[in-house]
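The form predicted on its own is given below as one chain in structure tokens.
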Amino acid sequence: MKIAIYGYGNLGKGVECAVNAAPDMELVGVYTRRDPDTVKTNGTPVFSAKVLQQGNQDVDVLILCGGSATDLPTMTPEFAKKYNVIDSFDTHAKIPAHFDAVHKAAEESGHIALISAGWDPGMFSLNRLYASAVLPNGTDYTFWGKGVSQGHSDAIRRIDGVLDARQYTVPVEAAMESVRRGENPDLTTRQKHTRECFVVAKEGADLAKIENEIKTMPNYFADYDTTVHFISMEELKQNHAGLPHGGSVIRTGTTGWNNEHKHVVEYKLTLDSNPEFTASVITAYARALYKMHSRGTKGCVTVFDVAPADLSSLSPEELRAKML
């Protein structure tokens, strides 16, 4: 199957690597809004995004590697009119509206689109669904981290006097252990996660002012216990250059006529590279999308609509023999 990438940031680079490792895929091009001559890939040809917009490229699935804030809300429905597409839209509250816009475009054009592939939304979503279906009398908990939040790190870098920054989301261990014991705690935002910030300040900057702006920033830090460390650029590059992340989805529930038996279901991820793992999930779902479209499916779908077997390059016979 012929795969193309739109956008060549951290996620696009991860997709290039994942597609290269897939035995049943060929990467036919990277498309960019930048000057193609300035984009250096690992051997994949680079084209202008303007070529894609003409809608005449020989592509089975187009993987959209734009951002959720401003790119994907317009990009995904636009390209669903011309290609089979997949994105990693991760603004949870806006997923229903995004789905509706993409579904209309894909259904009218006869294409298939999958939105919100990744690990949350994506793999975590599946595990919430499976566990809640199996244990309907129960409670869901989601913990993120320890890992770098790229959005929160960017928010710190916008503060006057900041040169660079990394922000880690850290789950509260006591809260997780309480959940694992089946105690069903009612946890506030502050009780579930803390935030740890490593900041490189400009020379002469007011450190107390920067720290206060971080800790009081609405929608980012104000609702969390936040620790701010001021470090050198050398230390940031040496100790905080990677993009690790992960987390756990836990459901606690009971069975029995008197709910006397407790159960805990946990799915955990520990990721060295958030973008590379996300890219690997997207690539597997691109395979499923190709299979579904070949059977006549059109319109927008999510991970909930995809049969597990469609994700694999193995045949049904191989899956039954090796994995069932």
Second form
2 protein chains.
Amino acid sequence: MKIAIYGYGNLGKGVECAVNAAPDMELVGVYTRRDPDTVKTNGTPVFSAKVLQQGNQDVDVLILCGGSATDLPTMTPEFAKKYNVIDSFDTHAKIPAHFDAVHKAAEESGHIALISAGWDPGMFSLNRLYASAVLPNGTDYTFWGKGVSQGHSDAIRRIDGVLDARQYTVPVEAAMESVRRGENPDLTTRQKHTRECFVVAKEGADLAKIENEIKTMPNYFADYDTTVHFISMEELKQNHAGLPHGGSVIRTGTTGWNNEHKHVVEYKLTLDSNPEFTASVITAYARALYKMHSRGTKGCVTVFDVAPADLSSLSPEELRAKML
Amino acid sequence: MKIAIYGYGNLGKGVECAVNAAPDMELVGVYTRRDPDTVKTNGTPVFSAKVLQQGNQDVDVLILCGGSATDLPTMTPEFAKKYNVIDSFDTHAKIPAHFDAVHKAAEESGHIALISAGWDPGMFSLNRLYASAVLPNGTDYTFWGKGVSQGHSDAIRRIDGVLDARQYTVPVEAAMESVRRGENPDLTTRQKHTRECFVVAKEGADLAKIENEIKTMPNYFADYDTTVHFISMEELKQNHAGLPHGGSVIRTGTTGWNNEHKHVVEYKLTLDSNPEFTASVITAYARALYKMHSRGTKGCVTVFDVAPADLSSLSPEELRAKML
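Having seen the form predicted on its own, the form predicted in complex with another copy of the chain:
Okay, now the whole complex, with that chain kicking things off.
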């Protein structure tokens, strides 16, 4: 199957690597809005996004590696008119509206599209669904981290006097342990996660003012216990260059006529590279889309609609013999 | 949807409870090979299995709660000729042959069948498949326990001089920690699990002989470090009456052009009641079978072939809004 990438940031680079490792996929091109001559890939030919917009490229699945805030809301419906597409749209509250727009475009054009692939939304969503279907009488908890939140790091960088920053989301261990013991705690935002910030300030900047601006920033930090460390650019580059992340989806529930039996289901990810793992999930779902479209499926789907066997390069017989 | 149960042991009782808790299911009957008058359910009407064999019962999905050793290999293909059926066949090595027999019967009769639902095979299989599709360059580990193995408990009970017994499978914590650190250890059977046995012996029995027979029993105990405790019947009933189980599926893998990024995916179950959790999984898959058959799917499938959304009683719109 012929795969193409639109957008070549961290995610696009991860997809390039994941598709190269897949035995049944060929990466035909990276498409970019930048001047193609300025984009240096790991061997994949680079083309202008304008070529892609003509709709005549020989591509089985187009992987859209744009951002959720401004790119994907228009990009995914637009390209679903011309290709089978997949994205990693991750603004949870706007998923229903995005789904509707993409579904309309894909269904009318006879293509298949999958939105919101990755790990949250994505693998975490799957685990919320599986666990709640199996244990209807129960409660879900999602903890994130320890890991770098790029959105929160960006928010700090926009503060006056800040040169660079890295923000880690840290789950509160005691809260997770209480959940794992099946104690069903009611947890506030503050009780679930803390935020740890490593900030490089301009020389002579007012550090107290920066720290205060971070800690009181609405939505991002005000509802959390936040720690701020001022460090040098050298230290940031040496100790905080990676993009690790992860987290746990935990569901606790009961069975029995008197709810006398407690069960705990936990799905836990520990990731050295958030974009590369996200890219690996997207790549597996691109394979599934190809198979589903070959069988006649059209319109928009999500990870909830994809049978697990379609993600694998193994045959159904091999899967049953080796993995069931 | 109308659900019926065939077989009323621990698993059948668990299914009765799970189906009663489902808002969209009606439990129409328990069918038994015993005299129906001798079977006391939690309110479900009891019928003779002979009635079911006539093939004219008004049942949307028949849940087969027989044993894998002797019941299901003939029971599932037989009833797949007459009803939509689901079983929890768990002899991993014989799954391909069982699948073929059930598929033939279901396809010819226009029914749908699902084999090997539960947690292993079942939820654990799903997690092996998802993690290996997402991280093709990696290694799988499955650890079981701490939990009661009914097969191993039965094996001890068959020894001369034994009145009753309970066997716990215990994962080796150090081995699990090594896997979680991504060290990719090569582990022998002995290095992964130990076995702990609580045995009630007949008065005057030769305890040393019993202990030796357990520890040297091929397949069941010879390849493990096994501990044997002789206890009273009273203690067995007081402290070892439950059927807890669980375990972890862990996949560690790498991404990046030089495999420089390590990822760990873990799915962990901690279950107070093995049969009730297994029953809950089967019940969710019974719902999926009903939906799939309504859409025209026929023949045998496994958990690998079922789209997650079909397991839930929520609509696709609700799932996308709440769980994605």
